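Form predicted on its own, single chain, as structure tokens, below.
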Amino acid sequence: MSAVPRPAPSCTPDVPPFDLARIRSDFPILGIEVNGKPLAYLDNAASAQMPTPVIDRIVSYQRREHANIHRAVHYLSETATAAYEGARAKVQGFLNAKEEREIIYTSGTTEAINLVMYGYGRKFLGDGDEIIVSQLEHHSNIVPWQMLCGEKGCRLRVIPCDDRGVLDLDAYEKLFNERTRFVAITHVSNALGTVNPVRAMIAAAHARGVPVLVDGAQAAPHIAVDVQELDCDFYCFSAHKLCGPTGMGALYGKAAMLEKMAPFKGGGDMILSVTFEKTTYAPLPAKFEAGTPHIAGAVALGATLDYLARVGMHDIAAWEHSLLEYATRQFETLEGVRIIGTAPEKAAVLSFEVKGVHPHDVGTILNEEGVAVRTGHHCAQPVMQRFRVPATVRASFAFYNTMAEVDQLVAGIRRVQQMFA
């Protein structure tokens, strides 16, 4: 099994060579011990760890720059506003969006999807209209659309996947009909690591005049994303998946799409004028950013993107590819262990089961060995149903992980098998 094609290491002059020891030194939490064992943090698909430069930026903001934004002319407010909006420009560059106003701050991917459901779906979809999602979706890209179907009388159509966790593109094409109004698909499966061919899927939808939202929560930390090249109508991600703070994320939307959408929330800062008779909304992006935002989170997100740029997204992809390939080879030596999700193109996720042992027991014993993994349905119950398992153990890698940590995981699994032999 192969993974995402390995890119060439970065040769950008201002980006230093990939130095794993130096990178790990930026993450103080990686030096702790759990149960007397060195921590092997392999739960990055749930939430990645935060490097010192991002932590320091948060502290610096709180100590020297904090104030409310867009509301005053004093020094601190202007400083905070500049940092907040400067981070928006960094998100624009990270995604290669055409315009800065196409970046909407959200609390994360979940809110971003709900924003599109409310702002676009409730306005433009109605009784009998159909929405296409895939069998690989996180609950956050299923439940909002089900809510819309319940309210508006729409119908959800599902792209099936095969035994490898690969979407059936022929079946996808056949789902389209005159009632298809929207497609919402994940870029990378959080439960299996499958990298979906979203560019081709977007093109197929656009050929029929259907807009597409891409859930990029699991792709943005691992793959260089270019929304103009993808030509998606919406793309969203969460900061905490890519070494940033929780409670912060972003939605990219084509300006023409965002302009015709209804606001998701009403309140301060998203208006031009308010009377008791009428409200006039502010232009993008303020139209979708009511109330006092997560200012420190936005500033920290900007610092996170600076950090990832210094490491280099291509180098990140290359190292994680190596980790996944090495881990896959090691797992193939383990009898009684089944990898669930063997797509030819994967991000750095290994979802697996140990024969005769409940995933929660596996996770508990691995924790005794200092190995942090995720166990459960991973907010992807339809995936579990497809593979006829109640839950899996999921090891998910980041660019700061090591081959030695993979060995620690494998040794922990061997201990599990010995205990349940």
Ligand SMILES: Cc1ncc(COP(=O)(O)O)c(C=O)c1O
Second form
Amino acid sequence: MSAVPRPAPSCTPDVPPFDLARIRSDFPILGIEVNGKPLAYLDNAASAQMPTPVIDRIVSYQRREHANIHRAVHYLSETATAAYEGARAKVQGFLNAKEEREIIYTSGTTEAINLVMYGYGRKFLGDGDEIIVSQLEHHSNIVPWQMLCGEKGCRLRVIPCDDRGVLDLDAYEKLFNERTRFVAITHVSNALGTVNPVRAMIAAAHARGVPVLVDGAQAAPHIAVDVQELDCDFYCFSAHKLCGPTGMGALYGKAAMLEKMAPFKGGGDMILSVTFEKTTYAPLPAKFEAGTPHIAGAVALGATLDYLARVGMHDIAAWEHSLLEYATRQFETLEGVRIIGTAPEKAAVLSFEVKGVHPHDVGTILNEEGVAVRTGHHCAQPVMQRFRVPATVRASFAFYNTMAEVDQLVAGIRRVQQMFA
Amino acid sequence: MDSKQLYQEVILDHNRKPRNWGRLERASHHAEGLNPLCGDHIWVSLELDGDRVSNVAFEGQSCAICKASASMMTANIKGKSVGEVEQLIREFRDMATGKLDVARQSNHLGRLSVFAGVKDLPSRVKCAILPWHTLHAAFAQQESASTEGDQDPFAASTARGRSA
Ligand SMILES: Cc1ncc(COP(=O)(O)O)c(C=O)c1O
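Compare with the form predicted on its own: the form predicted in complex with this ligand:
Below, the chain from earlier opens the complete complex, with every other chain and molecule after it.
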């Protein structure tokens, strides 16, 4: 497995590299109608839909395998523990982490970033230290670091991007100085789709001894990730963007980093021994998993990764790229539509504005046509400020989308333009 | 509902050609309204002549629903007393949130009832209400209104007295 982002395979197949009809039949929700029209679900960057094998796995877990984990000797507790820990091995495989204990379950990307901020940032950063983030971050990779700045007197430095939404790597290099202590960057921009060259960016930080967290929320669903090849110190993702459950995600951290960090939450399961004088923390990964976790979520995440592996991450990337290219070409035939985010390396995200029409009106009318898109600032207000728009409309594709759904989107936009003409 | 029902010609027309656009130089009351969720941002200014709205204007950046609502609001309230307008504000809010059925219950909304359809689009209700909410803030000498937090129009009480 290789980690160089593979969003732009040289071949962009016109026909899906898999049996698309069969894949779609795995997703019962794709069959619903909205306002009497077939649903075209193009809001996958916000949350992707769940296939039947994953739904079934949640049900079978609850029906036959559930108990609390790590705590009892009875049959069900052991079954549940095996399912929970078995899923961890799948996450390890998915990210190609060296060790299973480097995978910490979290409620999602947001919690993973906060865990690193609390466990690493609060322990190792202090007054005057600098943290580098990019202009393209989701709020969840800005606000925790700002909180740290407020508490410790650190300073946030921002890597700018150009008019295409491509990060300025020269500017990035220049941001480093003797006070730089941490880099937190997104692998793929949720608002624009830009795929950042994180591998080179990590190498640049490491050359200066600075650790790097990569927000993989938008990359993990579309790119075969290899954390060893990237050499990132931390990587995080959310299960729900991968067709898995909400409230579930994972943090990968290099064992040496996780070991020197402070725990995030105190409670049961994260200790070796407790007396009122002293508590000794459990080894990884339990040190970071206080309390009864989302066991069913972890089990479902495991089933999700199995499902994606069966479809194939490379085929997923290839088909999504075809959808993006087709949609981009169609959009270029639409007058008065501006695509925001035109980086050469993009995941299947199309942010745009329709001239003279507010994104919320576009979204409401597209909904009428059965097309689900996201409108707003996409929790990335600095991106909106950079491109001087209050909001955008965003269509984001998953491997189960079809060219016909792109046509449905384009027809919907034409209808918007007619109404507002 | 069909968005055609909401995006009726009247609404599209007011969006294209908003009435009473701008700011009044000698406003006796004014307020700024913000919907941080979607970025709608408007300013309402008005002149009171005794108890009557003698002039009113608005401007801002917003979606069509918000802009048309503001435009029709300004056209509607000129010459009305503060009490009459406050009544309209209540009725408009109740219509948009589905508490007032304009077809069955008596009301003073008239043509403003083209906005009744927003009650089926929860994500757009606040767009329609924002101008009215801002107008209410202007009457109350509050300088700003927001659709979120303690100024949420869905919260029980939103009036926070502050002199201009
Ligand atoms: C790039 C990016 N980072 C972080 C997040 C936050 O993910 P979650 O809400 O699942 O914690 C998202 C989700 O929208 C995202 O797109």
